[in-house]
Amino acid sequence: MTAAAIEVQHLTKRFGSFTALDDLSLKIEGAKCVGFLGPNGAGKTTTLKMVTDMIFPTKGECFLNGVSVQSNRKVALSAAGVLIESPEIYPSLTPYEALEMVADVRGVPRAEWKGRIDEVLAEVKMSDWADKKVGRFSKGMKQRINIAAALVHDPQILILDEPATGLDPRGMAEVRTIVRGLKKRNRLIFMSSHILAEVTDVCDEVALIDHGKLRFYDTLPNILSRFSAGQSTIDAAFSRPLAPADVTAQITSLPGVEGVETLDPRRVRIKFSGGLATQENVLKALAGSGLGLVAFNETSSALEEIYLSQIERGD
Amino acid sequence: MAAPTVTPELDSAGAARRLGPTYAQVVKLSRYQIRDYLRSYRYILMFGLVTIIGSILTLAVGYYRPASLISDPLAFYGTLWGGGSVVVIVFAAVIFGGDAIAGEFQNKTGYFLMGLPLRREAIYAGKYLAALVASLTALAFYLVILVANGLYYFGGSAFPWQLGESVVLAIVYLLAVLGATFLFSSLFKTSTYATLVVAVLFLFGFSILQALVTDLAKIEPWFIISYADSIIGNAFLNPYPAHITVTTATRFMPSETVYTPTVAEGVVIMLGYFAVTTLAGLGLFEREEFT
């Protein structure tokens, strides 16, 4: 019998009279990336902290690979790499020493330390800083070391709380590359994030919580089709301003197009049904229309619209 | 294509074997903690303080050359080690232990440790062990300064056996003070409060309490650690003072009862403090939330 990699059962957390998490149950299996979404105060970090035994549930229990985190944190956390709340590292240690401590405590064979540490430092682009004291690092650099610390024992499960916090755009892109690499190596990543584009880019499944309650948990394609009622959206840009008549005559009238929104004189957002076939036809038509089409992109706002609609419903 | 699955690590025994026993994790953690201490300002501060205390005593004895001290090794160590070691221990406990637990919350380093597969008691014990080792090195440094003085004044007679006994008693006292320091460090999530409370309690608080209990309540202050720590200096007295001494009343002074802890009694009190404060501190840390 196999156990789910991450399972939370009826998890409830109250701080006085405030209920931060209300009877959350979630079972995550397989090798994939699961995005954990929700507004500030929704209960994301509270959930992840209970999954890693940093705070205690008022009710319920968390399991990693079938081992109760609350009863046996030592064994339960052995298979997981954890990054919660952008931790600080002892300032007098170097990244190499901090990672050596993690490898040592996690029981990585001593012969493998150097290879593993060099590998993860290269992965987070911190090899050149391996022997400098962490105390002098910027927030983003420390976060890179924290990500390396979560990876150093090559864990089966990664629990990441907003890993891109404090990182520059290049760092954010690198986090996405790391997550994609982990997925290829059959790892499970459970990641909270505020960056919907990041979630759309790397996550296979999404769990949304709000006011401590789970709104939905499903695969990303299922969520998009369920909540957008089969409608797709693209943004198109043109080399010159469009006249309203052009929009009506040449875009709105195209087969499958259900609405056109003018974003600015040179850009429009087109809503259509019919999937990829319609999208192909719309592109062909606009390219041959003489309107001066210069860009045609799938909008990244689909998940955002669903997110906002679900959060508003909760309010 | 079927989704690949994570291989569940249901073999708890295998995971536990790879991680090693908890005591081994305690030692590992303390090793890195000591490395942090060695490189931080606190080690320089502690050794600076010991150097200052040792230098002042060396210069004072060398300049005034008090006959009562430089003619008798027991009196020399009884005064300089018996009095000074207690102060060094309190400073060491405050400097190495004051923020040991509180600092994990205040500086957010706890989030780094808490993600590791360590039992909470292993974290507590590892940090305690590191603070103990660091404090012992400071105490040893103070001892080296005094022994160097002793060798100068007494030559081959510089190592009375009572010094060994007193050093052991000082180590027991260090266990107790560190236990209390860790308790307050667990109680407060701010290092300053923990440091301040321990310093005030051990440098003045317990002594004032002891005086009040003895003078006003007229009972043996067996429950106060400053009463117990007097055995560190008393170890050099020959003969060892009686447990209870009643002075004769005079025209100007009423009769007075003076209590002196026996070595066994002092050790029991100090070990009692160590046990109670360690268990209480650990109990608090086990329930602390990293919110």
Given for the second form:
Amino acid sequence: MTAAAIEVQHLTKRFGSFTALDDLSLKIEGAKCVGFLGPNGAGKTTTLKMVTDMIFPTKGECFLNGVSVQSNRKVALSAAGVLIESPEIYPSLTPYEALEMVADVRGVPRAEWKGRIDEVLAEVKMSDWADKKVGRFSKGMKQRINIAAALVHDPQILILDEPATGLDPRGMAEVRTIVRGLKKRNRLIFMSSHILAEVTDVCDEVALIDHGKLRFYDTLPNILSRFSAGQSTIDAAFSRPLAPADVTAQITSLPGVEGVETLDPRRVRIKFSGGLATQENVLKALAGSGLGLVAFNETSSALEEIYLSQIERGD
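For comparison with the form predicted in complex with the partner chain, please write out the form predicted on its own.
So it's only the chain below, everything else dropped.
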């Protein structure tokens, strides 16, 4: 089986005198999660609607696994599971009944329905609710069923349009957990978002769009390195409060560290230069320092600064 791929070539969409998308070209290949990042109104949903043939481009063409969506819609979209703008599910249906309808429309052989539905309900952690009425569900639970509907025909490509928007913090965390799990299933996930923490948490690569134009597309580490003047940032958490002397003596003195910011008594933000090699050495030193390091992650603040600089830059 060839690697999953999404490609758009010179994609443009005009609504009267307004240009929603301006000559966008982008190619994504392989099993990974790509964040499609941008502010509201940037052109994210417009792009996804053209990739899935919900609206027609003014100019350009979209391809899924090398098949033109505009010329051969049925074959192209057979490889994709799509969730755009959170469709409603009939409240009188159960998840199992709703997914049977989707499986039928998607051409899943009837003999495979039960196995596929059981599998996707497990993927979205809704197996215990399979026979309950959807009308009783929270918004987050309904969104999980919507994701299951996009997965029921076992697509290579999964296209999600801001799947966590409008959910409460618990619902957002549940969706992020599900997306992380989906990454292990050898799928290409293309997920639009304007939530920076969400992108940092689950995505391998990021494409940033603003005013219908692509600003950049690369891996997250490369983006941070490219736009951060050689500096990177991590947040480190410790099992007990740090004394100021410990921060000064043991962290700021590490090779490559250029600054330390105390976020609270148990967490610090460390700025360093030298890329992944320095990061490895810094974390190794912290782990062996006796300070009680328990967690670390790349901070979203660096991506936020890049995001704002690119959005404000304009053309």
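Take the two forms, superpose them, and find the largest set of C-alpha atoms that agree within 1.5 Å; that set is the rigid core. Residue numbers count along the first chain shown, from 1. As the structure is a computational prediction, the values presented were derived from the model and not from experiment.
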> Is residue 124 one of the residues whose C-alpha moves 2 Å or more between these two forms after the core fit?
Replying inline: yes
> When the two forms are laid on each other by their rigid core, does residue 137 show a Cα shift of 2 Å or more between these two forms?
Replying inline: yes
